[in-house]
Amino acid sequence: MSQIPTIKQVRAYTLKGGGADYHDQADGHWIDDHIATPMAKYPEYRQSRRSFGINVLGTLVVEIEDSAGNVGFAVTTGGEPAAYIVEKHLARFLEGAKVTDIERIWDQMYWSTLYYGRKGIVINTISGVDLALWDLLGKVRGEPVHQLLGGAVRDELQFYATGARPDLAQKMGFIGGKMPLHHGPAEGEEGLRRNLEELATMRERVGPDFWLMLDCWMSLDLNYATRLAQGAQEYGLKWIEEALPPDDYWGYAALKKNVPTGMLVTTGEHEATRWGFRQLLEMGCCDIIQPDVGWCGGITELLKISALADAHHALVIPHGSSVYSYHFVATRHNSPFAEFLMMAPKADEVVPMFHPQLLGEPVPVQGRMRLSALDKPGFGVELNPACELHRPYTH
């Protein structure tokens, strides 16, 4: 057997503008238009999520080069603080290790940062490094990541679309549409009525059989979420997503009991690691978990989270994350479909999620993607050389 290359150098870069930090958009984008948030109790931060800083982090790009000259890379959110953690702390666990030492490297990164990590930006950072390692291993072996994960269980993926216009997503062939919730509890009865009116209008446009879901982005309380779910029943709401703050496991468990029969409760986009998801699953908080592979601990951790969910008969439908989740979804029976984030400002056309940062990023055609779109080594994408990378730290 030929010798396994070792990791020669790890580099961390930042990037501003649309990319892994997909909230960093220009004015007039649907993703920043009066969406309910935990900050909406302050009127001055209600109209725009950028006003309270949703786009301050920017993108982290991790590159890992091996002794044979192969370079793996990945992108996630985290920007400059994450770049610091990669260069000043995590690099020591990578450089000199074999490119196949992914499990050991993850373990060392997690336990060595435990005293200041556990969730949030540290786990985002570990996720970015982990995804870059899988990309590198795929390039070393000349195989796509889904083959490294045990192989695909289906030859095409099907998608629902997240964006302001489920009616347009239906025409584009998606299996469902998830809309942002526009009004939170601080906007009172009038806001609740408008939320239900928007849902009613959309149901009228798409007909009875198209899935409609509501993304509440951590903005509600148990009472409001319960009333919203009950009011949404007559419009055939498929699921209510991330209705409560991520640490309110007790609230989620109660909400799951409160929603109308047949309506699903989903969450987990802002949860991290097997321990966080264990809490959601064991407490009966939701029907579908939605880990983001760039935020929950990377592919290495997502495999553990997925096995746990499988044992609890819960589906795993990863949050966004483009190719980084497509390779995973292709290999799991309990991930029967995937999410596609509509990054066109008016949600009226299919554009790559990480545009302009990645080249070769595949997108669904008529709401579907053939496995053959994922057949290049690693994650199958390249960095766009036109996007200027900045390396704020070295080691």
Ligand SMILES: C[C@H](O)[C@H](O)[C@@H](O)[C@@H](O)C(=O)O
Second form
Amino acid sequence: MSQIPTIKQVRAYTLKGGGADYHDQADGHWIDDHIATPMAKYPEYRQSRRSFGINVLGTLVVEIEDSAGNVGFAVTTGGEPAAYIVEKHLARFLEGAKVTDIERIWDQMYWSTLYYGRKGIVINTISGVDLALWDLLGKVRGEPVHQLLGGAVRDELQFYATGARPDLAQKMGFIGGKMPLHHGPAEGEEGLRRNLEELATMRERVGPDFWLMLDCWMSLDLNYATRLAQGAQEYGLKWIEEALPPDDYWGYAALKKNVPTGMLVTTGEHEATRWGFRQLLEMGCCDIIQPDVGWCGGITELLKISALADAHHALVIPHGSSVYSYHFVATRHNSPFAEFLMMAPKADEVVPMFHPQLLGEPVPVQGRMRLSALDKPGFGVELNPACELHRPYTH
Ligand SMILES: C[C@H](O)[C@H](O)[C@@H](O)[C@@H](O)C(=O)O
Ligand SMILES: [Mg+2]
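Would you generate the structure of this protein in the form predicted in complex with the named molecule, following the form predicted on its own above?
Below is the entire complex, every chain and molecule, led by the chain shown above.
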């Protein structure tokens, strides 16, 4: 490459209504239908996650423009607070740097925010900037991100589906279906019975071989999770996901010992950085880690997390994250399949995960995606001009 472009400007925008903040859906969507959550102990916040504010943040859009006029971008959750962090704090580490300075920029973003960051929204924000940098580098080089990561190890990705209707996902060609758990410990024995009944009904519909999983979204305690796992064995539950709050590493280590032989424990979608995942892996908390590429530190950090997982014989199956995870999954032997979130309100058809924010967002066909669907420069998607961007801060 002759001259490496430098970064001219970083811009942060916000967007509402689905997309990267995929919990921000209208009434009647399966994703907001009486799902077990840590807030379900309060009856007034039990019926809907939007009632306690799951969708308050909205989407963060990061755009990075270089001296040659190339623009890289990414979307993640974080909304206005994240836009503030990008514009008022992180932009200084990018502007003037070379588009190839990704590792140094990540390091400066992480250590400069340490006193108020480490996890949560700050790492979401850093992830968004990091993904926009990889997108920009791909566009500068005219290569898809998976090629920048060392190249694909498979020609095709296969997917399981997350949604209320694994039976329909089976018909659509997915390799498995993960259902949200509907009742938490506050709904007592009756709730536990109903959880198991729902699983039993689904097992009956999909037959003995289709993977069925339960997503508990941090809502249980160790005792309940153990009883759920034991009761679910009869119905061939493949894995129990995010049963406990993310900080309860000790609980996860105990749960992994308590679940029936063969049942997997998975977690990590709300975990971040190599240090958080090191804790999960070294304490033997789970069989599969599920970093969200837009929340765990971006691709730069995910490569480190993934190497750690490999050394601990754990699979890395990223949570959601659309194209950002597809480009990563294609390059890793320890990521043999991927998640697809069914964003159709009734989970009855395949629609792009980050709809309506991205144009050209590929979707699985018959539960699979050819690598050729990921061959455009960067992450291969564009921002949908029909979505109205708002830039709340400038620097
Ligand atoms: C279905 C779950 O409750 C969440 O909404 C989902 O985002 C998730 O945890 C997942 O693993 O996809
Ligand atoms: Mg989950």
